[in-house]
Structures are given as structure tokens and as C-alpha cells.
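Let's start with one chain on its own, the form predicted on its own, as C-alpha cells.
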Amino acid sequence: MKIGFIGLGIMGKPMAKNLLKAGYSLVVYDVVTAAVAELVEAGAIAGTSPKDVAAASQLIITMLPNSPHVKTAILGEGGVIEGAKPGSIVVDMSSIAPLASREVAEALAAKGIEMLDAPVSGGEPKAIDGTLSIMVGGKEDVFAKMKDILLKMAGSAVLCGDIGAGNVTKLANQIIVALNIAAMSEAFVLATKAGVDPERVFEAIKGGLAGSTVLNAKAPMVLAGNYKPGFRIELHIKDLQNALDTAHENGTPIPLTSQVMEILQALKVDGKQSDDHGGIIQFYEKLADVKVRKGGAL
């Protein structure tokens, strides 16, 4: 199967390298010449447009940073709508709102294409080691059709409903990782405050009932002032924003949502928006005036 991959960033580049990997043959875009030199370096062909990949692909993948572009990228002028052909399928791989999944979803279908929404958590290592958690919307005969591709880039991939149950499981996992990493700022910032070293902590309680992959992924960083993006904090700031509009759409209350949207949003203000989202301790830091580092406060 020929594979169209539109969006090579700091996931997607990694993810359509597995695939060619994997021995898929991938044709590809990206508004990036130099992004779509190295994948051709590494075996790609490149397309000239999102319109020119779908015609020359069964599959298209996208991974886009927000729902305008992906809209644009599959609706828009030279968009993959206008090359793809009927019982083609897509596969939106971005992290956008559910109701603009279901949008695209219906415009496709009207052409005989198929959809499934199917973004991604594990951030960049877990892309380029093809571990990835894959959270799909859509229906179950075309995921059961794409679920070993999805796995080529990934260490799992669970159907979570119709169009659209992708983005709002994706949603959930932004928040819960949003709020876990807020809640270890402040634990270690007390900590420091506290005149314990926070490694320590971190040590101590990693194997209990507050250790989770986020702790395990971001206290190490932290601990080493390393806020190189994984996972920027804007992107956070993107997610974030698409589970409060989809809050207030259907009626959730989320207050510790919007509370940590404000910090990301105040570290943004602050000119730390392309940090990695564990640098929402700084927020902490700078309220408290002390540094978390290994071995103390600096």
C-alpha cells in the first residue's frame, strides 16, 4: 500500500521514518522543503501538495499542529479531498477539536472517503521509537483495516468510538497530563522551599501511588533545568483551549483546566511558549524565587 504523509514536525518526521522503516512506500508533504529533502533522503517521494499526495496514495496521514491547518491541508485549494479517490482513506493524526474531526469526517464522505481521527500521546522520544498511544475515532471495519499500519508508528492503538472520540480522548489525556505535571511543580518547589532536595523526592515517591509516566518523563528534566520541547508548551496552550471550548459545548466543568491554562498561558506571556510543557514549573519557580535542581535550591 502507497502511504501519503502530509506534516512532517517534530512527530511526524519520526512517524512517517517508521513507516518507510516498517517498508512502506510513502510519497510526502510538508510546507518545509528541508523536512521533505531529509524523509526523501531516507527513501520518501516527495509530493508537490497535499492534493498531489492523495492522488498518488491509498492512505493519507496527516499531522498538522491545529484544526485550521488540517482543514486547510485536506478541504482547502490543492487540499487531499481534491486528489484522493473514492474508498481512499484518512487518517487525521493531529491533535484538533472533535467537532472540526466530525467536520472534514462528513465533507470526506460525501466524496466516498473514509476517515478515522487518530491523534497521538508519547510526545517526540516516543515517536521516533515508534511507542506511541494512538486514540482513534471512527468506524471499526477501517480501523480494523489500519490498526497494523497505526502499530508501525506505535506501541498501541484502541478504537474509542465514532469520528471525533479520538480528539476527545486525546483531550482527556492533555488534561490529565497538564495537571500532573503541575501538581509535581509544586510538590518539588515545596520541597526546595523546604530546603529537601527534590531528587530525592523524587526517588521516594516515584514508586508509589504519585509515580506515573509523567513524573517518570519530566522530573528528570526538571531536575536538570532541561526544557528542550518534546511537547511545547503553546501546543499545551492548543489543547487545553479545544477541551475548554468543548466544555463549555457540552456542559463539563472543568476548573482545573482552566487553571492551568492561565499558568501556561502566563509562562507564555513570559516568552516560554516553544519550552517543553515540563517548564511549568518555572511559573512555580519564579513565585517562590528558588530554582529546582538536583542536590537543592540554587
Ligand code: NAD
Given for the second form:
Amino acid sequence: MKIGFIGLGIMGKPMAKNLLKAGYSLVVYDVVTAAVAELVEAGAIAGTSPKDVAAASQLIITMLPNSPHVKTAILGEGGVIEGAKPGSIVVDMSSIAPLASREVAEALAAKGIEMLDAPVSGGEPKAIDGTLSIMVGGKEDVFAKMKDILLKMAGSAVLCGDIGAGNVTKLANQIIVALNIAAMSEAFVLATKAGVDPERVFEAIKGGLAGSTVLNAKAPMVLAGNYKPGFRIELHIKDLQNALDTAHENGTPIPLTSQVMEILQALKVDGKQSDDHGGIIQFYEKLADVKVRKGGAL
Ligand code: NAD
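Switch from the form predicted on its own to the form predicted together with the named molecule and print that structure.
Zooming out: every chain and molecule, the one shown earlier first.
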């Protein structure tokens, strides 16, 4: 099967490389030509537009920042919809608003093109290892056809419901991750100010009930003062905005999410929008006038 891959950023690049390693033939496109060149070096064919990629593929995967980028690449001028043949399948792996997934799928269905929304969790390290977790929305038979290919990039792929359900699940994931990082930050700042080494705190609690994948991934980075992304604060703002919009549309108050959103907004104002989301701790450090990373006071 010929696969088109559109969006070769932090995540898309290693995901596309894993499909090449698995033996698939890939046509790729990104607005950044250097990213396309890197994939061509790895064995892919360069596409000239999303339309061009779609015309050459039976399956088109997109891995783009947010809803407007996905709408432009799929439904816009020179988009996937202009090149894709009836019977082809679009798998959008970007994290976008569930409503946008449904709108794009509806427009594609009118042309006989199926779609899954299939956002991922795990970040760059798991994209490189091919061990991402994929949460999928769409029809069961389309998912069954795609599952083996998805598992070339992931350790698990779970069908969560109809189209849009993948992105609803991703919003749930992003709420849990953001709140966990904020809780870790609050706790580490308190411990530091109370004179207890936060590294010891991490060692002591990571095997107990407070332990988590988030803690294991983010505590070592935060303790080293390393905020290199990873997952940028501005992308987490995007996800929490989609969560707040979705929640307000369906009548679900999500008070803790809105609190963390304001923390992220404050960090953005402070010029830290491109830091890894582990950088949330910098907000707390400023409030308490203490530095958690090795090196002590501010
Ligand atoms: P990124 O910004 O590194 O990559 C996005 C790529 O899309 C860029 O290379 C950009 O040039 C390209 N692009 C934008 N508009 C385009 C268009 N119209 N046509 C073609 N290419 C276009 O972002 P990323 O970190 O790879 O994230 C991609 C998606 O995956 C986002 O929705 C993000 O929330 C999600 N995600 C990211 C991570 C992470 O840790 N980085 C983890 C899980 C999920």
C-alpha cells in the first residue's frame, strides 16, 4: 500500500521514518522543505502539495498542529480532498477539536473517502521508538483495515468510538497530563521551600500511589532545569483550549483545567511558550521565590 504522509514535525518525522523502516512506500509533504528533504534522504518520495500526495496514495496520514492546519491541508485549495480517489482513507493523527474531525470527515465522506481521527500520546521519544499510544475514532471496519499499519508506529491502538472519539479521548489525556505536571510542580516547590531535596522526594514517592508515567518523564527534566521540548507549552494551550471549548459546548464544567490554562497563559506572557510543558514549574518557582532545580535560590 502506498502511504501519503503530511506534516513532518517533531512527531511526524519519526512516525514517517518508522513506516519506511516497516517497508511501506511513502510520499511526503510539509510546508518546511528541509523536513521533506530529510525524509527523502531516508527513502521517501517528495510530494509537491497535499493534493499531489493524496493522488499518489491509498492511505493519507496527517500529523499537523491544530484544527485550522488540518482543514487547510485536507479541505483547502490544493488539499487532500482534490487529489484523493474514492475508496481511499485519511487518518488524521493530529490533536485537534473533535468537532473539526467530524466536519472534515463529513466533507471527505461526500467524495467517498473514509476518515479516522487517531491522535497519539507518548511524545517524541515514543514516536522514535514506535511505541506511541493511539486513540481512534471512526468506523470499526475502517479501523480494522488500518490497525496493523498504526501498530508500526505504536504500542497500542484503541478504537474509542465514532469519528471525533479519538480526539475526545486525547483531550481527556491532555487534561490528566497538564494537571499532573501542575501537581508535581506545586509539590516540588513546597518541598524545596521546606528544605527537603526534591530529588529525594521524587525517589521516595515514585513507587507509591503518587507515582505516574508523567512524574517519571517530567521530574528528571524539571530537576535538571531542562525545558527543551518535547511538548511545547503553546501546544498544551491549544489542547486545553480545545478541551474548554468542547466542555462548554456540552455543558461540562472543568474548573481545574481552566486554572492550569491560566498558568500556561502566564508562562506564555513570560515568553516561555516554546518551553517543554515541564516548564510549568517556573510559574510556581516565581510565586514562591525559590528554584527547584539544582543550584538553589532564584
Ligand atoms: P510540529 O509543530 O513540530 O510539527 C507540525 C508540522 O506540520 C510542521 O513541520 C509544520 O511545518 C507542518 N505544517 C503545518 N501546516 C502545514 C500544512 N498546511 N501543510 C503541510 N505541513 C504543515 O508539531 P508536533 O510536535 O509534531 O505535533 C503534531 C501534532 O501532534 C499536534 O497536534 C500535537 O499536539 C500532537 N502531539 C505532539 C506531541 C509532542 O510531544 N510533540 C505528543 C503527542 C501529540
